[in-house]
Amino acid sequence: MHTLCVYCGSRLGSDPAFAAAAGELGSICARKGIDIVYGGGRAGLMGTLAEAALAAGGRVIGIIPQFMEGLELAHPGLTRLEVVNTMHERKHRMATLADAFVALPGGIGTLEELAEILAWRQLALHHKPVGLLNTNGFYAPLLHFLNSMGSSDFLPSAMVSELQVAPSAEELLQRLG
């Protein structure tokens, strides 16, 4: 794996462990020579992830829509910042650059990005691994729901079993290969 796409919140969330996990993932990726591609923001877990990777000598590529850059939401110190026209272009570009995908805690945007990349995998538009950094059980309700979708025959059982889930960045990266 050379490039990891990370979906995460533009807020820090209520649990300090979320920011610690984002920083840990950024630092470990830098140490392992794994580039990070993410949404290009400077706030919240996005900013924490980018800062940690950059501080450890890693490469961080941000993909941000023009309207967000105009609101001064872009991280100013990235290795590379690509400005695209739409959110759809952003997600497509991030997916194109990535060898694997990870979702950290986040809000509706993170959930939407995760759902789309899982849908693309189900449709065989990509065969890249997808993982959840399940910090303090953040994704337990979603995993329960996905299992319910599977047991109700709305989701192939392989979709749930192929999703890599771990409580720590190090363990998750090992599972992703």
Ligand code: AMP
Second form
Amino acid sequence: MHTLCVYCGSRLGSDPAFAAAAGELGSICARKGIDIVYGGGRAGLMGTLAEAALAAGGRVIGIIPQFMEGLELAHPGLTRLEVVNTMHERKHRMATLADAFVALPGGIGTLEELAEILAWRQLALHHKPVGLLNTNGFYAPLLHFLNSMGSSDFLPSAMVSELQVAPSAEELLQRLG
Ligand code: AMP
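What I would like now is the form predicted together with the named molecule, since the data block earlier showed the form predicted alone; can you produce it?
What follows is the whole complex; the chain from before opens it.
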């Protein structure tokens, strides 16, 4: 894997384990020579991830829409910051650059990005692996819902079985190959 796309919260969340996991993923990627592509923000887990990777000598590419850059939400010290016109363009660019995708804990923005990349995989628009970093069981309710979609025959069972889920960054990266 050369480039990993990371979706995560623009807030830190209530459990300090979330920021610890984001930092751990950032530094492990740097150590393994894996570039990170993410939304380019400096707040929350997004900022924690970027700072940890940069501090460990890694490369971090941010893709941010113009309106967010104008609000000074971008991280100022990234290896490369690409400013795009729209949110849709941002997600498309992130997906193009990445070889694999992971979602860390986050809110509705993270959920939307994860759902889109899974939907694109279902439509065979890409065949890249997708993983969930299930820090302290954060994603258990979503996994339960996805399984329920499967048993209700709305989701191919492969969509759930192919989703890589791990409690730690190290294990998740191993599963993504
Ligand atoms: P959320 O999971 O709702 O915190 O959203 C994370 C995603 O929302 C990011 O990938 C961005 O698309 C976007 N986003 C929301 N707030 C910010 C912010 N302050 N800075 C950068 N991106 C943000």
